[in-house]
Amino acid sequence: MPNYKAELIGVFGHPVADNPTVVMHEAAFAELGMNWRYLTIEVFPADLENAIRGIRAFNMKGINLTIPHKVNVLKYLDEIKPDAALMGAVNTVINVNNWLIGENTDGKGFMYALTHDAEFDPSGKNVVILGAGGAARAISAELALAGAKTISIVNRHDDRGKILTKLITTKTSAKAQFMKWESGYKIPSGTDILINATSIGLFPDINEKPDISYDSIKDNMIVCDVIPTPTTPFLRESQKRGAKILDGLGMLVYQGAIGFKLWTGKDAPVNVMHKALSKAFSIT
């Protein structure tokens, strides 16, 4: 007998128009031949509490959070995973018997790439950190955890930059410490690593870059970006005082890859997934 019901991932954020990970995912179902669907959904923050009790509603296999869910879904939630509650944020909600599980998977796959596709080894490395949302903490912890050094929040607002460098502080044995944003933000000699955590180049503000000091980077960082684009303002920038410059992009296809195993149970086949995101940045 024929089944033509679809199971149903997706993605909720506001703005969301321009998240790709439609594309990859959709890419990953056709290759192993699965009838699901992933589903780009506008939720403007004060209807995130109706939108999760709807993916109960509508059986849905799970869902990712992006700007600017991550944080205040949790509560929404039946069970956070220890890693998502020591960042404070999910990017990922697994709906098993329609108890939803809150995971983060943006760390990790930041940190996949980090180690994999530079080649970096974070332990014992100094790290500056711009912005201090969703995606800044879950680096963090990961980098925390994986035995950096010390690192420095960089961000406008003291709550929130406060906030995640006691988080850092008292759950891992890194040392961290915050750093106001003020305009020509000068990144400190000794910075091993630097990473903009902010939606800052994010589509369609793509010309803009984080108000720093560039001429402060140095040819011995690694500079990384979160936007998932190929390249970057910021990252360009970089590049020309001759910093080894790492993308979003195989950070949003690797923990892509991991939010498809926890919904599907199947190896997410992360080749068809990198090159169908690759070939629609090309023609964008």
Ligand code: NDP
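Let's compare: the form predicted on its own is above, so bring in the form predicted together with the named molecule.
Here you get just the chain by itself.
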């Protein structure tokens, strides 16, 4: 007898229509011959609690959270994994027998891209992060746990920047400082890793780049972007100054691959996922 029932996962966000994650998970299911579906679901902030109930009601295997739900979702879950608790943000929910577990794979995806693709060990290094939102939180927490020496948070608004700086200094052994982002911000000369963790450069604003002094970028730095399109103006300008660069596509694929394993128990076909996303980005 055929069994047409698919297992369900997906993403809750608002706005979510441009979120490309579905492309890589559907490609992975097709590759492995799995009857699973990844649904892209628009959820308004006021509906998040009901949407989380929906995970249980439909017996979904889990869900990704994207803007603006990553922080608010914590109060609706049964368990929060330690890294996600440290960051105060969840991007992946796993449903184990109706018990909802919150995890954060964003920072882990970044770390995998940094250490495997760029072969860069952040231990003992000085880091400058532009931005203090969810992505900056996830990345800075993982870098701190991996032994980064100093983390400078550079942000436009003081409140978020100071909160993140305090979080790192009180909950990890890394030294952190907050720097107010002024126009033409100069990257300090001792910086080893510079990361754009803002949304500047995200589609459709693909020609935008962070307002920093690009001449302060030196050839001994590695410069990373969370924006998942292959080469952003930020990375192009950094490369012109001799810096090694790392785009956000690897981070996106690896955070998805980690989630895939948590939901399905199977190793994700990373190359297939990478190829599917690259193709999607070449169309947009």
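Basically, rigid core = biggest C-alpha set you can superpose within 1.5 Å across the two forms. Keep in mind that what you see is a predicted model, and the values were worked out from it rather than measured. Residue numbers count along the first chain shown, from 1.
A.B. asks: Quick check: G33 between the two forms - does its CA shift reach 2 Å or more after fitting the rigid core?
C.D. replies: G33 C-alpha, core-superposed: shift of less than 2 Å.
A.B. asks: C-alpha of N50: shift of 2 angstroms or more between the two forms, rigid core aligned?
C.D. replies: N50 C-alpha, core-superposed: shift of 2 Å or more.
A.B. asks: Taking 2 Å as the cut-off, check whether the CA of T231 shifts that much or more between the two forms after a rigid core fit.
C.D. replies: Comparing the forms between the two forms, which are aligned on their rigid core, T231 does not shift its C-alpha by 2 Å or more.
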